[in-house]
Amino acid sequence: MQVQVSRAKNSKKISSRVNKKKSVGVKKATGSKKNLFSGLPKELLLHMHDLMVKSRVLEERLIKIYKAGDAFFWIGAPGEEAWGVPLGLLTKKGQGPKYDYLHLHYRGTPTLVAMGMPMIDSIRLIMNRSTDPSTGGRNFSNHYCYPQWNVAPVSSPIEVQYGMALGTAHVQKRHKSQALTVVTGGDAGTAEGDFATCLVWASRRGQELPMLITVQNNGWGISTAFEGQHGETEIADRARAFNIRSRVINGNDPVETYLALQEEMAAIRKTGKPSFIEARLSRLYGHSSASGANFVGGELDCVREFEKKLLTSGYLKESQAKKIWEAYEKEGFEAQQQVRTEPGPSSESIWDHVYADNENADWRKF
């Protein structure tokens, strides 16, 4: 109870902050639609309505997975699928550097969903099978590879993704395609020194990289409260000390979120300069399973919040959504059962797909 009760008031303080210093170019609702939308097109809400529910239920059933038995880990992203879906909807998908990468963190799930990843897909990872695209079954849930959408593996060693990315940045930048890198993390990480490392080598004079350099702020490292371990005030703060084009968002708030991501975006593939994008939302499920997993009382709930929004507007009828929840409810449970049937990795498999096509890995064999 006592968590709770300090995460809801932590929360409390987020949402103050982010009322306060609103993003630029978000209208304020005044009550109209087209205000209360700030002018995105029927289409688009109800299109990132529907893949933040998937994305949530795709979130709920990893857990109920794992609490099942039928996992040995669970960590993601509930809560963050404000953030996620605009971010995958507004990414350049394809392969090489003439597309976007992307080098997420462990909760990247609702980007992928937005992307066009199947439900399945994540199930099998969390179930370690095989039949998983990513790692072929050996790692944990929301580890994700795609490289035909430019999608870096993600990596359990917090943030060193902020490094990574300035390798395809530098890429993208020799080719001169307009395109962008995107690095995702989490507010504790950006303790390490490889967020730092991102900063200084993303905006040397002259030779700027195109990345977009985010964090999903919500509040808490694992168990440790946000607000006693960081000097400034802002963690985009130490963005503007290199210069870098930064702001901090509401995170929980899809329009204002894909508002700034396509403004930021545009800017990027443009001037082939860095931007930075702090965003604040909930973890609605605790760190991960080694938390319990649970629903924590307090925070504000993206999904639901947005859904308000669409019944009140009239864009959304109660029956639809409904019927939206239960469509992928039942393809998540089904696709769990025809998971169960798939096989493990093999033995022999564990070399495989270390080097890039399938060189031989095994030592034994060299």
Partner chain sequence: MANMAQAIRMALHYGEAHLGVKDIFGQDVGAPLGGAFTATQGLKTTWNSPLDERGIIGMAMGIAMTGERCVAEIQFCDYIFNTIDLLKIAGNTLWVTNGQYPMPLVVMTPVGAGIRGSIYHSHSFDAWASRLPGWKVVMPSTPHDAYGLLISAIKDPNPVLFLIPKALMRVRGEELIPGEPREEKELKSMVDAPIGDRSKWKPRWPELQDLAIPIGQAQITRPGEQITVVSYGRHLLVCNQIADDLRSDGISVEVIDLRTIYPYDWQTVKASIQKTGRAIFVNEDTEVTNFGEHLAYRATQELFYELMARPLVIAGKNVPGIGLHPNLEDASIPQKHEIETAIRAVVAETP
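Can I have the other form now, the form predicted together with the partner chain, not the form predicted alone?
Excluded here are partners and other molecules; the one chain stands alone.
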């Protein structure tokens, strides 16, 4: 109970910080529809809405799967759709250093959905089936891995991706391909040394790396509030100290996020130098299933908020919106039924892929 109260208080602080810092595009606009959405075309707005709904419905399906006892653990991204969907859409998708690399943490569903991941694959992951394309039943929900899209495997230890991201960016720099490396993570995790590692290595004079370094600031690290953990005014200030382009955005607004990402990515591709984005956003179902995975009141819901704006503007009709939600509900439900019939990995498979080419790794057979 106490946690919920302070959570709400905290989120208010975050949004007021955002508003004070920068006037948000959506808030500013009063006149035409064009202004309302900062000039983004209607098709793109509707596409983003569709993907945001899909990602939300998928996450809520994952929670239901957990609560039904079909999964051991849930962690995911409800509340990060306005951030993650534009990120997935703007990524230059493909395999190898000519394309963008993504080093995500465990809240990457919206990005993967926007990149084209079918819902059922996320469900296979949380239900630890052998059909799970990310880990074959070996790892938790939202621990995605898509080498064909340069999506590096998500690993549970906080912040380690900030160090590994340097390597893919380093190779991209060598290839002069204008591709970049994106790294994401939470606010609390920035206390880890790997965050500082990332800023130091990405910004060395004359050796700057083409990286988009990002933090999704939801104001929490599990139960620990942002306020008790930070002396810096904003996390983005830490990047500024390394002469990295840096900004704070309202990550609950897909339009502002889309434009900011577009601008920073273009700058990185042009200059080969890093940019930093701190996105302030919500955490709508708590940290994970370990904290109950129940809907938390008092935080802004970016999907509902964006939908409201699309409805008000007339870009979207109530009946259309309803259809989108229902279609994804159905897809998620059917996927769960399907995955229930799929096998888990076999016991003998524990020795698979310890070494490349399935070289024997069992010492009993050395």
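From a predicted model like this one, the values you see are computed outputs, not experimental measurements. Numbering follows the first chain given and starts at 1. In this text, rigid core is short for the largest set of C-alphas that superpose within 1.5 Å between two forms.
- Superposition on the rigid core between the two forms places the CA atom of Glu342 less than 2 Å from its counterpart.
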